[in-house]
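The chain below stands alone and is given in structure tokens; this is the form predicted alone.
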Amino acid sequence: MSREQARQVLKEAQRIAVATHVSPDADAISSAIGLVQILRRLGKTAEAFCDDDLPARLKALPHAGEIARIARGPFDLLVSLDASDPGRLGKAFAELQGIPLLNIDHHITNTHFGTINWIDPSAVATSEMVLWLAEDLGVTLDAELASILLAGIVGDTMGLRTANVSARVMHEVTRLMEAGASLPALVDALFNRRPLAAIRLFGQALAEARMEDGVIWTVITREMRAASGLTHANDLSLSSFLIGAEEARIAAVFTERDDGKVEVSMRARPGYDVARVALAFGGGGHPPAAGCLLPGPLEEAIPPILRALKAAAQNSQGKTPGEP
């Protein structure tokens, strides 16, 4: 499915319904708000709904605070972003069956699960993708839009410090920069900015932390959680710190909800796959970086995924930890 058709199918719906996945980070949310935002400029109806609750770093967005949990129709078009399955989208998406689908995603791990599939893993975001249909709809960059957008961008990139960033990715920041949006107030509100429980919390899970066979791990339980007063443990981004260890070839983070279920959050060296590894159980991503959730509880999730991680990280399609 093309770009060009997911434009067309959103150029003839009038009440659209945007939805983004559970656990959401900035590019969720970041796509989601700007898609509502492009179509409302465009004359239509259209609303954002997240099945989760927003990491407070997030809802200092522009319009972060318009997500609601379940959208309430009637709608004639429901859009699905940076969802590769179904499920990711939560209890919310059974409220809207029945209509047209348009799926949205840049993860290669996407099922192709909607009426319309427009999955495009060469772009750094699904941000990025809504950035593609403003300019194909015509809609003028300001700086609120281009400041909601850049978030999502610079939030899947680790601040633009990902492989897959290129030439046309800084040529697009740099647009979005020049339109109004500050790059170094996101990557300051996105990476450097986070509440002293996180940190305290932070510091818990890294005391746990093992290596076995080039995966390095750890979990958060929900007694961490409650010691720290953390809500929102999934915004850590602990397993992108712990990927930075010498001797790590695969991060894994095991995170136990108050459902009882478990998020598990992976990360890669260059070389090496966990998209696969999450796939496998249900979830999706990049191979640099995946998750997955579980159904708990935390003592049954774990070694299943560590025995996945762990022959993941004897495939190094001739790498090797520390090569660039």
Contents of the next structure:
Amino acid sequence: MSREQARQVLKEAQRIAVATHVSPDADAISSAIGLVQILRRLGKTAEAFCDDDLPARLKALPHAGEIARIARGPFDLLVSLDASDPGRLGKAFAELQGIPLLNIDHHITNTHFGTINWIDPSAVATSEMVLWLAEDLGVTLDAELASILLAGIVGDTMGLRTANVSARVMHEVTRLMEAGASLPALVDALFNRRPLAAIRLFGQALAEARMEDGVIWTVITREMRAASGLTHANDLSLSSFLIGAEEARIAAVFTERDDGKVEVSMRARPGYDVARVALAFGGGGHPPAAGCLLPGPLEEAIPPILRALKAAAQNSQGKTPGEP
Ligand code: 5GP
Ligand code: MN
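Same protein, different condition: the form predicted alone was shown, now please give the form predicted in complex with ligand 5GP.
Let us now look at the entire complex, which starts with that chain.
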């Protein structure tokens, strides 16, 4: 299924509900708001949904305040963005049945759960795919739309620093900047601003990090989060920092949620694959960055994941000669 089919169904639809995944990141919110703005510019009715709270840094994006949690009709098309399986949408579409679902995503682990699926793991962000749609649908970029779409590209590439950033992506970033988006402002908002409490919690979890068989890992318990006063511990990007350890091939952070479930955030150096591990445990992601949600308690959630990650750390795809 293709980009052309996605363009076609979007062109034909009139009332469109666009949903993105729970625990939203910049790409989730950016692609959802971006597509809604594109569709509205074409004279359609479009609304964005996310069945979760938005972290503060994403609430500041234009139109983020208009995102509602649960879609209630009438709609003639549903669009899922950046979600690799339907569970990631929470209850956003739970009250709507029998409506075609267009599934747009860049996760290699996507389960193709839509009526129409456009899955492109070569895209650095779902927002990049939405940018392609804007072109295909003949919508001109203005400063606001460019800024919304650049937020997702910058978010998923860690500020244009990941291994998949190509000349193509840089050309697109240039076009978005020419249309009025500010790269420095987005990098600052998405990566350089965090509450002091988050920095302290980050330090505490770093101090506890352990290194075993090429896997560096740490835990954020409910008690640690409660003591810090932080609600969105996954905003820490701690796994992305841990994978910077020279001795590590894989990094993992286990975060205990208030409901007792355990969020696992995983990272791999180029040539290693955590998406397969995440998928085996009901989650998903990309080879270098993936996640899953496990039933608690921590003591039961951690050992099987660590076993799988240690096996993955022995399994180089041979892309990185000289790696530890
Ligand atoms: P992060 O570690 O930054 O939260 O997530 C890394 C990647 O894994 C992102 O692409 C994210 O969408 C995906 N991911 C994280 N948690 C889950 C999960 O529980 N289920 C699925 N399907 N994907 C996840
Ligand atoms: Mn994404």
